[in-house]
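Single chain ahead, written as structure tokens, the form predicted on its own.
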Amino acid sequence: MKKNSFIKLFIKNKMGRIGMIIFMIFVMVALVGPVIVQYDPQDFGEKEDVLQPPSLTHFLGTDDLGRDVFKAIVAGSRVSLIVGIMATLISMVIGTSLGITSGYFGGRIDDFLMRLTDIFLVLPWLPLMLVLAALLGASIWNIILVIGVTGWAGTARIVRAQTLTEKERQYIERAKSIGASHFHIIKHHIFPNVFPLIFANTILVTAVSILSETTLSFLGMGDVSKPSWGTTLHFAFESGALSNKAYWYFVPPGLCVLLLVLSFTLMGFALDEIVNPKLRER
């Protein structure tokens, strides 16, 4: 598909439009909010500043410590962010590379890598994701690093699956019959004729890496010197936010991730519709 005509169909996807509309105003607060918005997570109010509600001095009202919600969300964007992406790109690396290999080897190396790729479906992710993490220690690199190397079997399957069926073509004959190696074929073949289904893939993929970023701080496994959406919820519950009624510190973290992961979503699904011709025709 040429790439003025993939950017058409995508375009006039109303889901796709809309997502990537929700995704480009999260990446503006992400890169110029936090020069703007100065945060400092030790920067604690006076006692009166305690949970405050929303106010022209306090946007988003202040937090258990006095600190301004408003500018933990902003400071936060950019922090949920970069672990989604990084960790998505970890997770794709690793599932393409083992989803490829295993569909145009074939054979044992098939075989192994499948059974490792089914244990990795079938281990709870979470607990498996909590472990690591309380493993590695708490650390932004730490949890890209969990998630990533979790979250890749799914990716794996998919692209082992696409693999067999692009190993079948008759050009992949006529490669081999004239002495192309195997890398030639997977670097100039396999690969870009995977590769639509990898990157529609990778944008659903990336909606779960921000979830489980969240999930993973929430429960306290972020890195409290790197304010991020799921850091800012764990202590709105560590400080009783929701029997107290304050609703400003937990309810513009929540929508923000609710609202990132949603523009991911739709823009998978509006990529998934621009791949796969069948979708197309309904």
Contents of the next structure:
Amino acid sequence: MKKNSFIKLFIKNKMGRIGMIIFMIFVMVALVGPVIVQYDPQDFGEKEDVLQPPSLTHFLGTDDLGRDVFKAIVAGSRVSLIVGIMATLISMVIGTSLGITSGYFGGRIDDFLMRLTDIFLVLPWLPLMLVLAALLGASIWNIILVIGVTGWAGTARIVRAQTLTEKERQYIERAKSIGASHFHIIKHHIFPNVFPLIFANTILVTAVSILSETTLSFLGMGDVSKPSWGTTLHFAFESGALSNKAYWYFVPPGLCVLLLVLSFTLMGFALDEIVNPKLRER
Amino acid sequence: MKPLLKLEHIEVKFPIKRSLLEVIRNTPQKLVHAVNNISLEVAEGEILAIVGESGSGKTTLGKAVNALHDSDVVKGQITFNGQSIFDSKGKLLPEYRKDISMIFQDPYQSLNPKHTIEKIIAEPLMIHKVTKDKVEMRNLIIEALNHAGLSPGESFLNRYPHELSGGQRQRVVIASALVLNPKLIIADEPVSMLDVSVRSDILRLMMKLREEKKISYLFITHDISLAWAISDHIAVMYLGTMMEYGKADEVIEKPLNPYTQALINVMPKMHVRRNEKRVLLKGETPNPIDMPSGCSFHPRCPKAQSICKNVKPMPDWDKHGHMNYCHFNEEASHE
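Could I see the form predicted in complex with its partner chain next, after the form predicted on its own?
First the chain shown before, then all remaining chains and molecules of the complex.
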């Protein structure tokens, strides 16, 4: 498949287009937003600023400490995106390398790596993440590490399955008969042919990673100095914004998480359709 | 002529995976007897055809020569240019891969769809680090393409396999086999997936390369008439055993082995005499896991006697170098 037709197919796909637009808006906010609106989590407001509904001065109202909710959300978009993408990168690197190794070499290596994958698949990931996050301490890099290290199992399975079909192709045998090393075959034949699948999977894993970050932060494992949407939700819950009916405090961050995850899911579905020609609409 | 490739007592046996229950019960390990005790020689510039039905082990033998199997399933000695292809530690000599090349059956499957023709043909050069100079490498690639009948070679460099026809793809495969100047090409059914109109072109190309470059071929095919047309010697295989070996004309015109006779009987002929009875083989090739006792061909052999069931025949070589693997050897054919 040529690159041009790939992009064309993606833009032609309605889900892909909508997902892409939402994602782009969030990327723009994350890139430009914090430059325009500075947010300092230590900048507590006066007593009369506490839990104010939306107004002209405070676009989305204020929280229980008198801080601007809109500014918090703009700042949080950067944290949520960075954590989501970096954690996904980690789990993709782990999942892809284990999946390809397992599928390509087979035998005992395959058995061992797949049992390891099974363990990570059946482990309840939320308690595991909580324990790891609590052990490592609350910093943004630890959160990234924890999400990345717990989220690779599904990817490893998918990549292994695809590697198993790829390695039986005749051009692999041809490469072997020429005298190609394992590394050469994986680099030039297996990986490029598995890559489209990895890419489509990456998008879906990113959605899960962002959701995991929100969950961890909501449960209070987040980095308070770099508040994400999850952290904002956490404080909203702690301060009783729900019972005070301060909807401006908890609805916007929740909605942002929803939209961002939705955008990744839409893009993932669109890519899935393009990568699997069987699903493609004619 | 001195032999370029010498196979001595080659055996390929694949173990069958046992279930856990079988391991616990300690049932004996079953083996697929793909190739049994094959000894062959290929001289310089010679074409040796290996003929057999599907499942006769001819592809497995080709792969064994190409050292593509795990080393523990192959037994026997492979000598190339007077030197064993494995060193004392059992590692394959790196030069061997440069001296042999393989052409596969399906030109649609044997080229990576994501690579350009240039990249495909450059691959052997890259792996064997022939040259680092890009211009030189490109010239070698263009030369190989021209040799393989894809001229001008320059116009093919940036194309992808799916842009080419089946015959052109097979020429690309041949070009990438040629680029290292091999001494032996193992051709596994190289024309069986091609249109009849393209077949003769590819065969003619392979013959031309033999004349020009003194390349030997191990030509694996199920088509005995094709083997007759192109090869110097023919080896007929059945269930991993070599049934008959000899000069191509002799094997076709005076077949000694009942199996070869049956194969030749089903060859299309220009004039069929109405009263002629054709000997057709019944049944299918037996399972190579539970090999028939005695001669492996006896369950289907029209001449089978009780001795065939119980005793393995000995390969019988006559003074013309014609081998027959059968208890009933009619010597009368060479007067």
